[in-house]
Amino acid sequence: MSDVCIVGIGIHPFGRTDGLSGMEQGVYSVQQAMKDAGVEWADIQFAYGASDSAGNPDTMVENLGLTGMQFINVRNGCAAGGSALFSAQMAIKSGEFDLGLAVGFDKHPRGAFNALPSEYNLPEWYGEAGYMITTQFFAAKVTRYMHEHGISPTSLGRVAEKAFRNAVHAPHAWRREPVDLETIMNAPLVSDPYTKYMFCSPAEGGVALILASEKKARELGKPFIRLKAATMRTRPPGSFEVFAPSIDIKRGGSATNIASRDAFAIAGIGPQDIAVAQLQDTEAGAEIMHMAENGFCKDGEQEAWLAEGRTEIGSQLPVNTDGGCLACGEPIGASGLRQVYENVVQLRGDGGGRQVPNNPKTAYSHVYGAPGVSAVTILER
């Protein structure tokens, strides 16, 4: 079976944009995907949307045309986007389409996200009690694993840091200015150990891919990405995840385990073989454990891997070149799009001052969101 190709990409910058619409900053990354792919939108045969609160996707087509073509709405929490593109790559793969569009955009109120019990089959008192504050669950979560690992405080530190230096050089972020370790470290506790400085924020931007079969991408004579692999799982058994009201005595894997692990297998490739990942590090401690449950490094490596700058651009592994969530905020159905498009941007050797060396030909990214889902793709030039 030949590869579904990435040609073409768009975004809108994340952050505030005041007096227009997350809509209107989906259909902006749509025309600037459409531009860059040398396509207009009679050509689009299908699409899928991501929001979580800005409005349904589809009815985006008011903006863009009103074609008939088929657009199909996904909400999977912070996973929509890649879920999003999970399906729009299925949907070429069967031979039913040969050109068609994922794309994502938000717009989130300020402060924190509003998730209700309901919507996760948990009871009302759960959230009465103060269980549904996200920054809470995190932070409990990143401290147990800190205990079993042996990672430092400063570990969390270093990855902020990084985020923000990432994302001088990236023009679609949110937060664009260095800051230090030591300020890091010494901001004001939103959850400890997360101080403000390690949290992502609400957010609101756009992404939009376009996809096509390999015969279409060739007649269109672009440079192309090929997608080696796109998967989406849920949890299994045991797994520790957002809003779990409880812990299985028999602690089992996580979502991410089983979507990189299919995702690798698919690609035909390994850990080893990525040039570049961007990991969701919707708080620091996030992208810390993300490290390991995508096959990386194993549990308490990154104590030293972050030490040591293994994930700085130009070593080892780059991760999150565009300073991630921390840096970008999060615009969930925009979020997991973000990345691979970002991914796209470093095999084309477009990334400007976060570009990563030596011509990277593979890139991996993973997105995860509640009550446990996860999203995986590869990208090979």
Given for the second form:
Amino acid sequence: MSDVCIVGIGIHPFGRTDGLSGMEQGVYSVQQAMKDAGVEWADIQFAYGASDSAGNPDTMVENLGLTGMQFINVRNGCAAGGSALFSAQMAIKSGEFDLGLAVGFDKHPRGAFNALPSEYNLPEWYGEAGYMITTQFFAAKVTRYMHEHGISPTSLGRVAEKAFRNAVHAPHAWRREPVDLETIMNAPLVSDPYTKYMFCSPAEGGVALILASEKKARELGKPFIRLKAATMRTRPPGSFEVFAPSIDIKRGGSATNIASRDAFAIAGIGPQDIAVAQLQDTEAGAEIMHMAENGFCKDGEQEAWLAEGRTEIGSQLPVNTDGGCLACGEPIGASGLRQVYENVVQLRGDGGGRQVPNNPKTAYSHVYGAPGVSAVTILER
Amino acid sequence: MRPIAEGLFTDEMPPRLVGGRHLTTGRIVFPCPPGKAYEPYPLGRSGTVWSYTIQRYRPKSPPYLGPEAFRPWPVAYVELPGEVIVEARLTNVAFEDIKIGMPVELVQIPLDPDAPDSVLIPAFQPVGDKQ
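One more: the block was the form predicted alone; return the form predicted in complex with the partner chain.
Full assembly next; the chain just shown is listed first.
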């Protein structure tokens, strides 16, 4: 079976764009991606579109052209973008199509996500008592993890500091001012042990990726990136997820464990072969825990990794080279595709001030979200 | 004062939380899910703090029904030995005194401490404290 290739990428800058709907930001990213690939809308045979709260993606054909093409909407929590990408690559792998689009966009109100119990199969009292709050879960999860594996609050601060430092060089990032460790550590607490710089914010943005069969990619005649693996998985027994009134005493693995393991198996490589990684960092501790959950280190080793700067650009495994969710914010439908966008930029060598040195050949991306879903991709140049 | 929801507590004094026990696997969860797969299962009143955080900002309404005037509160996951780990407030403890592993026991507290007719929610307090 031939590889699926990414032949075009486009992004609408993340953050806040008043006067532009989420959909319009998605359309903008599609136009950028088509320009990048050197294709026209009429060439695109199919699309998978992801949005959580900015409208039905398929309605963007009104802006892009009524060509009659197939357009399927994807709504899959934080894995929506990953699910769109997975579906798009399957459409090409199957031989049904040669050229298609995965697009994600979103636009969320300010403040924390406002989830309702009924959307998550939970009783109303759970929300009335004040527990439908993602930040609470993330804080409780990392508190336990730090206790079990000897991770210090300073390590949380180092992750945030790195994010803002990397984002300075990422034009699509939202928060592009460096913030020093002391400021991060002394900022107001949101949910202990996290200060306000250690959480990402809901945001806006759009990302589009043009996918092609290997044959089509060669016809287009541009350098292309191979999508070696794309997986989306749900949770195993004993996992600890967002919005959990109770958890099992017998602890189990996570959706991330499964998505990661299967992606490496499909790609035929291991964590040691990855040159750059984008790991879900909706809060600083998530990046730390996800380093281990994705197999890049053992539980507890992150303390030394961060102190030694081993996830910095230019070191052993650069992580979140565009500042991740911490600096870009999280438009749910677009967030997972942003990671893939950034990986394509890195593999093409177009990262400018944030470019990973020595011509990286492999890149990894990972998202995680409620109610226990994860999506992973592995790219190769 | 009445509980925030029906079926959350047993009717005895002091009350216990009502979990659910899966009829075939024996897995215990909280609260007891609707449907026929789980039977109501009163949980032990004592356990240890498994993890915790402090909620420092007012949750959005809806769905939050707590008072408009917000004071931060601690929320924990409490391990009830041999049963399940449940999420609930902590009470009668200073934030800086909360430790993973500390023994706690179930009490009921008002969602709004200043309202005379507030609903009651589950909470855990350090063992030995008077309610």
